Amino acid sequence: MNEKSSTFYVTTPIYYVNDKPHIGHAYTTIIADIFARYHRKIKGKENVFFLTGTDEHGSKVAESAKSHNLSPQKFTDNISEEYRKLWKNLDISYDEFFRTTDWRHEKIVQDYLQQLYDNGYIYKAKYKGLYCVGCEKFLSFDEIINDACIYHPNTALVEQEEENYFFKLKDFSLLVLDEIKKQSYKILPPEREKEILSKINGGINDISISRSGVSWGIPLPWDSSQTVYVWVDALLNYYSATKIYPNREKFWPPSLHLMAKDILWFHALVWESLLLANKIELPKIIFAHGFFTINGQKMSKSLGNIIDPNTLIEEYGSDATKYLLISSFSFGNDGDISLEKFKGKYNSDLANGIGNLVARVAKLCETSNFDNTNNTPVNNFSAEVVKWMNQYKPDEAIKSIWKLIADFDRDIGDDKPWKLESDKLKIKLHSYVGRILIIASDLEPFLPKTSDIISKIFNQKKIRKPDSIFPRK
């Protein structure tokens, strides 16, 4: 196995710091954490790089800072710390937390764009169009419905005319099209790839890579009167991270970029074009998942239905919060959630599911004074988990684990071990401990704390029934 195939580099988007993190940010990061933990177990910790962080430049950030009577830097410091705290509360195992205000990143961005400029891929021109502050971009006609952005319908569009520097995206989009057809990189799920192909085939315009009226950004190296367009600045974080942090260059190209579908275009076309222009190897997988709705309605401040992930963690704990989010709907699709549904799912799947199974098996071992000296450690994953994770379907992987739990629970009822003679009971309990340790191993990427608790319970010489690992709510 060569070095490239033995490494795994997974990223979340770097989250925009115009406001505090919400449940959508948590979902993407939980999924990334699952893939990082899964591959660490397969490849070894030193061969996995999990990057997350915050995107801290742009007009929207400057406006939010002003509304809080703070400097942009102080405001970004505060919001960036909110993300760090949430990831700690969620037990997210990231390796590096990236900030675009890092001076080392700023230097790499300037050097990268200077190379594009020197090679003739950037030119100056005037542009007039409708700009969405929420997206931080000029919109094309198919992104506008009823005179509003499809993703920010309550934010007024701004008609702007600027003289900016443009990147020759149109030319490179044709090269990207070839790379997609050759499967040099994949866009998942398949319907997202169709969206990008349709957009390219419909015709691509060059993209502005600078802004003239935004001071909170990285100055262009050849024209300090303009700052780097926030999206170009942000996308380059994946590349500059491998240059900034020690011993990370071996991880290029990224194995998996994770994001919500509203930023797919930047990640599946603009990003690849910027890389191709400087002859840099493309990422392997771009995966854009769907959106949350809350009780059938889009998340919105005005509706007051934005769920703070910390509220879920306080109520259910980090592992249960992870489970409730990743198992609520198919990864890649849109999905609806509600706090009421979470409580029911917690009780049925966690308290009555894995929690009851652990208590049941442990009690059988304790009451029969089972000698657990000959169990075999489990350090791999079940075939079903491997199959689904290789297909980028962590929700199906966790479903397969819950099938093992349900089957195991049913088998205990059928076996009636409490009626078995001593020798037969010993054999049966040995198999039970083996089965539950397999489940604990499978759970490790998804519910790491729970996995550890179960492993400790059933790796003891004398097994004792624990307090409920998921008390009913």
Ligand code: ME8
The other form holds:
Amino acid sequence: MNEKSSTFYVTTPIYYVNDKPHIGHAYTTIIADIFARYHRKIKGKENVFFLTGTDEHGSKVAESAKSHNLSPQKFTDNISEEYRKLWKNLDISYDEFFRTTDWRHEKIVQDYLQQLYDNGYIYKAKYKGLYCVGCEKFLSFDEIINDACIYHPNTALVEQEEENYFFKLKDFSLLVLDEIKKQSYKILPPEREKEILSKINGGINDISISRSGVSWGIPLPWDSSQTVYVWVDALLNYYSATKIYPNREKFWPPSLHLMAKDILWFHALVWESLLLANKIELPKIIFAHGFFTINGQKMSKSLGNIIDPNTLIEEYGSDATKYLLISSFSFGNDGDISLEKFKGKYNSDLANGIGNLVARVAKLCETSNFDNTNNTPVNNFSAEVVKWMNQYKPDEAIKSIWKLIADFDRDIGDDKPWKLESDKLKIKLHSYVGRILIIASDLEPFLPKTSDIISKIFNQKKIRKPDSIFPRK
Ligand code: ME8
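Can I have the other form now, the form predicted together with the ligand, not the form predicted on its own?
Below is the entire complex, every chain and molecule, led by the chain shown above.
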């Protein structure tokens, strides 16, 4: 394997700092964390780069700052810090936290756009359209239902006419189409790739890459009366990160960009076009997962149903929060979650599932005074976990671990070890410890703290029954 193929670079979207993080943001970041931890175990820590961060420019953020009577910089500093705190509480193992207000990024964005401008890919034109501040973009007809944005029905659309600079997206979209067909880069799940292909085939307009009325942004290098369109600024974070942090250049191109379907268009077409225009290698995989609702309703401030992930972490701990979010619906599809369902799932899968199994096996070892000096350390993944992770199905991978747990529980019932005589019992317990260490190793990317606790318990010479690892709620 050469160095390139052995590196793994995974990203989350950089989240807007107009408001505090919610469980939608936590969801994508947990999935990215799983991929990062999984690949670190296979490829080594130094070959994995996990990037997350915050998207801090643009009118959406500026308006929010104003409504809080704070300067945009102060406001973004505060919210960006909320994200970092959350990722710490949630035990997210990112390598770098990106902020688009980092001056090194601002300089890279300016140089990048200057190069596009010098090469004739940017021109000035008038544009009139309906702008959604929630999405930070002009909407196309298929994104407007009942005079409102499909993603932000409560945000009033603004009719705007501006003289802006445009990027020749239309020309590059045909090259992107070729790259998708050649499979040089992939959009997953496959049905999303089909959507993008049909949208490109349906015809593309050039895209405005600057704004004249937004001062909270990076000035265009050749015309400081305009700032860089926040989406162009934001997409370039993935590239800047490999330039501004030491020893990250070897990670280009990104292995996996994660996001939900709401922002796939920018990632699947605009991003690639910007890269192709400056002759930069394309990312390998763009994965757009689904959107989840809460008790059947869209999460929104006005409905007051936004769940703060910190509340879940306080109630259940970081590992359980991760488990509950990723196992609630299938990765890639839309889904629905509810706090009541979380409680049920916590009790059935964590307290009664893995928690009970660990207690049961440890107790058997303790009461029979089992000598655990000869267990074999486990440091790889079960074939099922590898299979699903290679298919970008972390939820299926975790399901396969819960199948191991259920099978193991059933086998203990069938084996009735408490009836075995001493020699047979020793052999049985030896195999049990082996099985539970396999589960612990498989769990490492998904429930890292639990994995560590289980490994410690079952690597003791004299195994002792621990306090309950997931107390019933
Ligand atoms: O779009 N279900 O930031 P953002 C699942 N700054 N995922 C959800 C979700 C839900 N209900 N709600 C949010 C932006 N997400 C830009 C990105 S990247 C160069 C710039 C997650 O704060 C999901 O990952 O609006 C979605 O794509 C992202 O949050 C949008 O975050």
